[in-house]
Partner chain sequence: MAISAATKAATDALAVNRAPTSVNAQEVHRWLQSFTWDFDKNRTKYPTKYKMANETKEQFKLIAKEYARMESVKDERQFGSLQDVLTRLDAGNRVHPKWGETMKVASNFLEVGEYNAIAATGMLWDSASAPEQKNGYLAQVLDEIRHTNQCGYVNYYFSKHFHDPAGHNDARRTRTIGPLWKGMKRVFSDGFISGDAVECSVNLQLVGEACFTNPLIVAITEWAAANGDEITPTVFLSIETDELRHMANGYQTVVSIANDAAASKYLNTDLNNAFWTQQKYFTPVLGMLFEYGSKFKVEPWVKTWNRWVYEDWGGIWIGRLGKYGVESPRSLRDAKKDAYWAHHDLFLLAYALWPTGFFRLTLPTAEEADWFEANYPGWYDQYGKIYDEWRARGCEDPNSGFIPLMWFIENNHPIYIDRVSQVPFCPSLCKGASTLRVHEYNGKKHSFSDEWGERMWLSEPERYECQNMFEQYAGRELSEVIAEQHGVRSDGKTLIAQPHTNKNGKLWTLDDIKKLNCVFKDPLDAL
Amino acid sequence: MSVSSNAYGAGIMAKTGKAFADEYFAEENQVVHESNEVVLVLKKSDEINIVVDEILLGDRKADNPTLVVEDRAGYWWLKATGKIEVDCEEVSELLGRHFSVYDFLVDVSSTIGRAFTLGEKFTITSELMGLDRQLEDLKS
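Which coordinates fit this single chain in the form predicted in complex with the partner chain?
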C-alpha cells in the first residue's frame, strides 16, 4: 500500500475496528475540513491506460509528485494535491491519431473538484473556477 497521504487507504482509512471508530467519531471530525485535493475517476480503456501509464505516471510524473493512481477493478482512482491536467494533444501524439478532449471525456467517470476543458486540455482543480478565477474561453 502506498504511504502517500493521498492514497486510497491513507490516514484514518488505514485503521480498523475501534481505532477507526475513535477517530471517525472524534469531536474534531464532526465538521468538514477544507481540502486542497482533487480526485479523478477514469474508466479503464486502451486510451486511458496509455494516459495513465505513459503520461501521468510517465512523461509528466515530475510535474505532479503528489499524484497517486490506484487500481479499483473497473476504473483508475487518482488523487492529487492542487490539480491534475491532461493535454489531449500529447495523447494524440502517443496514439498516432487525433484524440480530442471530448474523446478523453468518454472515459472520465467522476471528478471531485472543479473540472473544465480549455482547447484540448482537461483540468481538474481545487481552485474555485468562476469565483476565485474566471473560466476562460478559447481564443480565436
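Mind giving me the form predicted on its own, seeing as the form predicted in complex with the partner chain was just shown?
Chain alone follows, minus partners and molecules.
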C-alpha cells in the first residue's frame, strides 16, 4: 500500500510539513538559474522516428553535438544547448512526400525554450528573438 499523498512522490514532493517547507523556502531554491538549454518532446510516429534517427542523430548530429535524445516510451525527449531546428523540407525529401511544418507541430508535445516556425522550419531556441538575434522573415 502506498503512503504517497501525491501522484509522483519523488524529490521534494515526497516530503511533507516542515521538511517540505524547509527545502521549498531554502535560500538556494529561491534563485532562478539562467540556462541555455532547450527541450523538445515529440510524440513517436513513423515520421518523427525518421526525423530523430535520420536528421537529428544522423546528418545533422555534427551541427548540434550537445543534443541528447532519450526514448521515453511513447515520446522522444530531446535536450540541447542553444537550439534545436527541424527543416520539414528535408523531412519531405526523406519521406518522399510533402511533410509541412504543420504536420510536424501535430507531434510536438512539449517545449522548454522559445519555439517558432519560419517557412518550413521549426526552431526552439534559448535566444531572445529581437534582442539576442535579429528577427527574420521569409524574404531574407
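Remember, it's a predicted structure, so these values are computed and weren't measured experimentally. Residue numbers count along the first chain shown, from 1. Take the two forms, find the largest set of C-alpha atoms that superpose within 1.5 Å, and that set is the rigid core.
Core-superposed comparison between the two forms: the CA of K121 stays below a 2 Å shift.
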